[in-house]
Amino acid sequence: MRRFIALAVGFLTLAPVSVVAADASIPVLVPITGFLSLEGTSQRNGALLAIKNAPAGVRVTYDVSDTGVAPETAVNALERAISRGPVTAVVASMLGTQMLAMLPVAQENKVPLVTVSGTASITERNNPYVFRFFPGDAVVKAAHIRYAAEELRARRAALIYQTTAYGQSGRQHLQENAHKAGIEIVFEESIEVAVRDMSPVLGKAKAANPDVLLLHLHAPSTALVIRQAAAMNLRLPIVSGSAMHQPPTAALLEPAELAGVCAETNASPVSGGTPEADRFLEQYRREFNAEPDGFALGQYDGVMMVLEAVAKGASNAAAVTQALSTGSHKGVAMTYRSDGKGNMAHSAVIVCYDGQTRVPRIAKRYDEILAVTR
């Protein structure tokens, strides 16, 4: 009996382990034309690189489709994704206007948006289908003022921000903050996306007599300032939203204009870390022989948080709304899990360039900015 109790045990062993295929659709619906190019660019890579290193079993079928910058373009993508069949969960455009209008046609499907947009707005219209994996305003600028009231000391600031929805919403949030850390706001102005000469603003702002200058702009608008700050010898210390965090768009400037500069973001592959982090940064290298940023981080971590509820047996949209509902992923940037409104983030980091390389440090970690109650 114990010898044909050990074979059979052997023989158990050394049968093969089947795995159980799971299959999943997940369209890629973001913008990588446009003023947000640079970060639609991103986006895409992080959701393609977690497609490729789903869990064992689970077959992924997607397509890219670019959304531009208008919200009838991506709600167009979005309707023509959905009428091709069972989707399991979308990756989501980043743009705040465009999310804002994919939220009523993902509500009425019931399908999941998995996004990285930072517009605070999208997590506050009672959605249960959208995700949001990068912090969103509410975070990142208490992380943005803190930075500056606890680290620089400053008490008066000007901020430059996009007249886009991202600026609206990150306006109001620098606002609201500034005042609880006692920091005023001597001088703002909104500027448009295709205003190339900062120097008015710029010398609006300096005649207000800040001690920091704020920005919450995007890619191609805060290289721009940076660019022009520095030429026209500003002398400030500059606290930039998350585009400015990106290396393409530190490409876009020499080192030495990038002193005294920071931004706040979720995470900086680039500046190293984890053996986690490390290993991200070099596959996505590998893959798109490019740097990743904290926006490709982001979403990365929330396919793969899609993709282990798959493998999970999580078989359709349904199910794996409840699991980004409910569950939690620790992910490469961060831990996530809801807020109960689809704020997945809920720590930020400020990153600070030393006008010699442009790689950053990071400067200051902030978890658990805002708590998490359910």
Second form
Amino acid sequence: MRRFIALAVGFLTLAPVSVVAADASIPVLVPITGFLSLEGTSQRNGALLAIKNAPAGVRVTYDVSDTGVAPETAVNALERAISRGPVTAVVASMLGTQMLAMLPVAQENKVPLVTVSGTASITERNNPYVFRFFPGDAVVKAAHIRYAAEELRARRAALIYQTTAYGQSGRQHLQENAHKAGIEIVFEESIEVAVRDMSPVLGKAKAANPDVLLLHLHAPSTALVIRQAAAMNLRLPIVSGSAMHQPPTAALLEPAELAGVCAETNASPVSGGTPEADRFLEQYRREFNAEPDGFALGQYDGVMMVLEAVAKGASNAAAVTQALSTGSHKGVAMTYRSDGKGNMAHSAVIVCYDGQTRVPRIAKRYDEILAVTR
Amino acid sequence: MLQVLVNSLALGSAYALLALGFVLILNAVNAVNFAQGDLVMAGGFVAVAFGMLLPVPGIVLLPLVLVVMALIGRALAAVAYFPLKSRPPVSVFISTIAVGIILQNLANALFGAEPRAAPPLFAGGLVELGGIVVSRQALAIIAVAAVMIAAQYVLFQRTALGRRLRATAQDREMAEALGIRVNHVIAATFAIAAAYAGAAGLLLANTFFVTPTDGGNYILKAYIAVVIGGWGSVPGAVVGALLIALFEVMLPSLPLIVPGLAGLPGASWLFSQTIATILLYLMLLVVLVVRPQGLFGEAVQRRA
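Structure of the form predicted in complex with its partner chain, please, following the form predicted on its own?
After this comes the whole thing, all chains and molecules, with the earlier chain placed first.
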């Protein structure tokens, strides 16, 4: 009888453990307002969808903080989140300047930052607590230039980029890759996010007689350039940064204005593809009544990698950091693994619009473009 | 050259409507309305909302936008001015900042953070003028803004309401002593200013889109236009707004207008948007130091 009671007590004590195997605390610190709000909202949605789909037995607590666009707002949000108690991992802003400010705080507190920021320098600072689930500029800008050089046969390029850290970083990688590919940059100019009238910069770009226009701009500026290029009858193929692949950016433009426009990105969920991608698309639409983009998918995959590590026993930030640093994860967009610096994504795609619809087709896929062998 | 000029004028015309509304409130209550930029943003979103409900050209939506924005302006006066009218002007401009932030967050909650586009005034596309292709929307913006600026002139110079508005702006106590219902006149001023900001929002939101955070950029434009044109001067506000657009559009386009400039060393840097912005603010500093009353020389008042 005593043995029966002991077994019963033991069973009852263990029973809840089999339902909730682990807890994870994942603050979501992303720009919901400001010029990066479109991307930040995608980032938030991707993270929330992953939390909703957490592996069985993983219970996630989270809260969402708007980091705006100021670095100090992001740092304050991170410090506040850390001060509330143990944090498993942080979904961190995709704004490069905010990431650069958050990195020392993350390192000091030994908390992994999971982001989709494209700014190259965030993974060039020997900080072991940053994990980027969107191909960095080194990857996407290589694809950007290869598409222009190999598919469009471009030899003279005009480059318009943003004055932000994101823009500067992209410009550097575009220039380096263009040089390697034998493309001459015949015109380049940076523009602030507040600039509305793009006709001067487009007029000067056209006057330089390029055979392709390369853009590396945030979403509003990208849409403005493409609309005004169409209004000016520029008649140049455009290969844009990842902002153009976002459905809300395409929604601002008429399909005809998108004719001849391509963009680099990690993935284009709206373009369809694998059954996993189709399931993601369907669930995202249902949950958020919006169209997903590659940022949402990258962030989804990043948080899922964290949650799967937690499900396998990574019970704190250090264990999750270790799992992200050394493990691999087959996500919806691609298979992720660290290159030793926190760059987890090593594939890129080029999507192009046909001038008839706002849904792009995948024109070219570049896997392991930098030949990462780890 | 013509294309660049048309673009400059279109942008400057929309800025002029914004600056006009800014000056009207400044003159009426002697305080800066920092929500004026957010009213432009609100007008853009009102146009977007009407455009979703009624698939008609923007020119048909314009009267609806003006009415809704006038009501918003009246509400702005009720919450941000009248309860504080006996306090120092600083209270009013802080309360208008608060209203601006409320408008910004309301737009974010209702429409989301992503940019939106309002319908074009008539139709999109291009039109050929003397062999030069220009945007129909840009021409339409210039025409509509010109009509609205003329209407403002007629209202203020040729109507009884305009005389009361001017009398209140010049000397509120005297106007009150003469039997003018000053509070009604001030409320009307807020309504007109908001309607003009809303019109600017509709005009800008097709070509340049609208996002909830646009207000900060626009209020800066209005402030600079009024400082350059002359603090409190209505024609000065219009000229100041056009000058800002000239800096933004014409200066970076100089190598296109004067092809010889493109060959100068450092030309691409010298005629960039970044340098144009720096020069615009340098001009502002020069005006403040050398001609603080602005180009149109109205009496110097305190710049809140």
